[in-house]
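As a starting point, one isolated chain is supplied in structure tokens, in the form predicted on its own.
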Amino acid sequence: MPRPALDLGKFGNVVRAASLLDGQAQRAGEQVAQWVPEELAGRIVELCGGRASSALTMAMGLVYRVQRQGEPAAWVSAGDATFFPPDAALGGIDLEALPVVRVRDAHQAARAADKLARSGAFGLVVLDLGEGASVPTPLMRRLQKWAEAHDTALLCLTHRPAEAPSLSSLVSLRGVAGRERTGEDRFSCRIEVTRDKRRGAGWSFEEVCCGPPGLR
């Protein structure tokens, strides 16, 4: 997975800030909207983007920023869906402060992923759910009402093209997740966000990150 650029080795270092889309203005003393913990607490958060897209890159970098701050974060996989754990370790992530549970499908990890969140010991719980997912809504509700009483951010990846049905009515924000090459050894990672129930739709966020070896 493609790792910052200015920042060797480490995620989370943003080149360009997020910015707003199509034309809407910001407005004086409104904060910018940003891909970090602190606006996906207590949210149901999808991104979509296959194996091909940033969506591994920009959920390691939320999990090197909840690290940071001192929270742990949980990583849960179903099926074949997973990181590579050097990429992840050479991108700064502490491997031995991020439980990771693997299980069999999309169902089984929501279920595993309401017992973390329902501990209320995480800042962050990633869900790679891989193709084809999908959650039943009673247990959706529940993921909803943990990460709200606990302002845990649940982080859904799913390998969904832009134009496909959210994974659900109560995601709060959904993003879809690319990346461009624009060197040699450096990737653009971007995420448009296509729902936002808090700020509204149409605002995007990038890095430019370094892309492993086998990328390069």
Contents of the next structure:
Amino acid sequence: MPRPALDLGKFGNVVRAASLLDGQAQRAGEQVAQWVPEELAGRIVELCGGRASSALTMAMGLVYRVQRQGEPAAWVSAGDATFFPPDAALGGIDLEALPVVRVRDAHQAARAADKLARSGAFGLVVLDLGEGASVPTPLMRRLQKWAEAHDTALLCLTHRPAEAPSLSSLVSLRGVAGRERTGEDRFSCRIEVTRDKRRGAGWSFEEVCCGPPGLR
Amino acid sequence: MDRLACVNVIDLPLQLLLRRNPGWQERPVVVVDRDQPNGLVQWTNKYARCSRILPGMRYAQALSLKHDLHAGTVTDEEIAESVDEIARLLLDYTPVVEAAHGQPGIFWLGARGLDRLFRSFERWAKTVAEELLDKEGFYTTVVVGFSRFGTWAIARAKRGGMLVLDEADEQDRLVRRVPLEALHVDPNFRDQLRKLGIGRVGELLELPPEGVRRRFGKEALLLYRRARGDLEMPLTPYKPEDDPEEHLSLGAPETVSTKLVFWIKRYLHPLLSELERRQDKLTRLEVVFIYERAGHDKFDVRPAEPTTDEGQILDLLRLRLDALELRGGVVEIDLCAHTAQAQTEQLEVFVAKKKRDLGAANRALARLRAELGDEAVVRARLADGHLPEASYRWEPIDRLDEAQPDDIELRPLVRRIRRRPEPLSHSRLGLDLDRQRDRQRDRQDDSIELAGPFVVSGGWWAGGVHRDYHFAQTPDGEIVWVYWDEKRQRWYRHGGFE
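If the structure you just shared is the form predicted on its own, then what does the corresponding form predicted together with the partner chain look like?
The complete assembly is shown below, putting the previous chain first.
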């Protein structure tokens, strides 16, 4: 008995293999780097900025995106100043689900980050290192190992000008975060990537933010 | 449908305070969380409520409404002790007693079949209420019904006496009429709903669930779902067994932390075996070191989640001892294992495995807590204060749950705030600000752009604070968050935008 011909009309989602490959090629061509968790996963990232920096705002944006993806994020804060929680809450972040580890200095911050990254339970660990921070290379190497093993993004916030040397040679991506007022209650926050070991430097990311009441 | 009852020992902390101060019985009384003007009112008696003093107010605010208001604090230990006493007493009248977590004075009792034993539910409920009054001196409300939330809501609204509901529909009708003010809800949430004209449970249930979550947050949605009966769980029986303890005499004074860990290890094993026999898990290991000369040190080791894993506890203990400075030779050690009943994890079989393991996150946080201290591992909670530093507080994070971020359209810039504002008297910025402030009065322009002032004042009970906040943009684009302190006549940098 002859086999009936396969009726492709029954399968609404069926596409021809050739067109599928075309689409894939097209998508690969369009792929541009973004300041998103997927791009930074498994890497040590340094974000610095000068006077008109937006590093803290951009780091919080990343925390928000990580939380939106259902992954835990943690914040390690060294020194006397930290993010202003009401601003973070206005940015949609679930503060109850954001553990903040408060430590004395950058060295202790890196040790705390080591424990968090080693657990493999965090999608993002932010190290808010403050001014003049340095982390010993063996500790950075350990952080890199855990970041790669668990696909964790380790974001180091430093107060270094763009022309100053990077925190470590193990930093996989370095961005300089700037800010510019573009209009009434609008600020353009921009990251210029000066080092990217995967894609090459030169790309940038821009996001428009509003000011808090009073700055509008 | 199984019958259950809710016993509400009305305002238990307040009754404990009045028991301590019998002379306050006929006077307006409140329980506050701390004995300070900005302490939060937690419980109020009827005389205080007549003056519109409600939970959630500051003590100073309440005092301005009633100048002869009496206030006191009740410690968590006092409350826990009473809850334990009451639960033990209730076990004489039912095999299943559950003390509500976080709501002192609320107990649920399994009531199945007790109407036959006591001839009717009315007689049983009456006996329970009378026994609590005669033996312990507590005034109660007892409601026999069909669901946890239903009986709880009615018991909170009724304030005294007893009620037996024969039909589940009858219970639902009554619950819908319960005023939200009578429930243990967040005062901000209660006030926001009042502005929208929503005052009863039935009116709350008319709202769409997604709207409740977006507008009022997770806790409001939890209350909503409980009210709708979505989260009905079977009762968890209370087990009145004392927490196991061990006392160690070391013989000779011991000053080496590592050796102390080995001493504890020797006795930890039988403690944990005892917990396993009881099907309990350890939530907190309390350790007391008694020194040779005088004095003692007391500290806790808390695993991320209840456990009987000896290795995990010893690991945390080692970290804690590394951070502890011994004051001399330890001659005796007391160990007390605080417990929680082992929870079944059967339901989790049906949950798809998540990419990240929250249990591992909690274990990592527990290790950091043990190494750096409880105050070092925190989370931010927003508060009502006017001053920026009082608009939030850091609280220890015991357990990390899955994040539920809000939907937003546009993110704001984020400020960095200093723990201690930096005085700017002799700095260049301070001088520029002085000059600019003077010129702004004459409407002249200068290189520094100053937005403000935004006046913030408060703390009048402690001498008063008056600050004029400004956002100052310097020529190089930096936006500094500064304030002029009227009292000290000085500029301070409180933070800046990054």
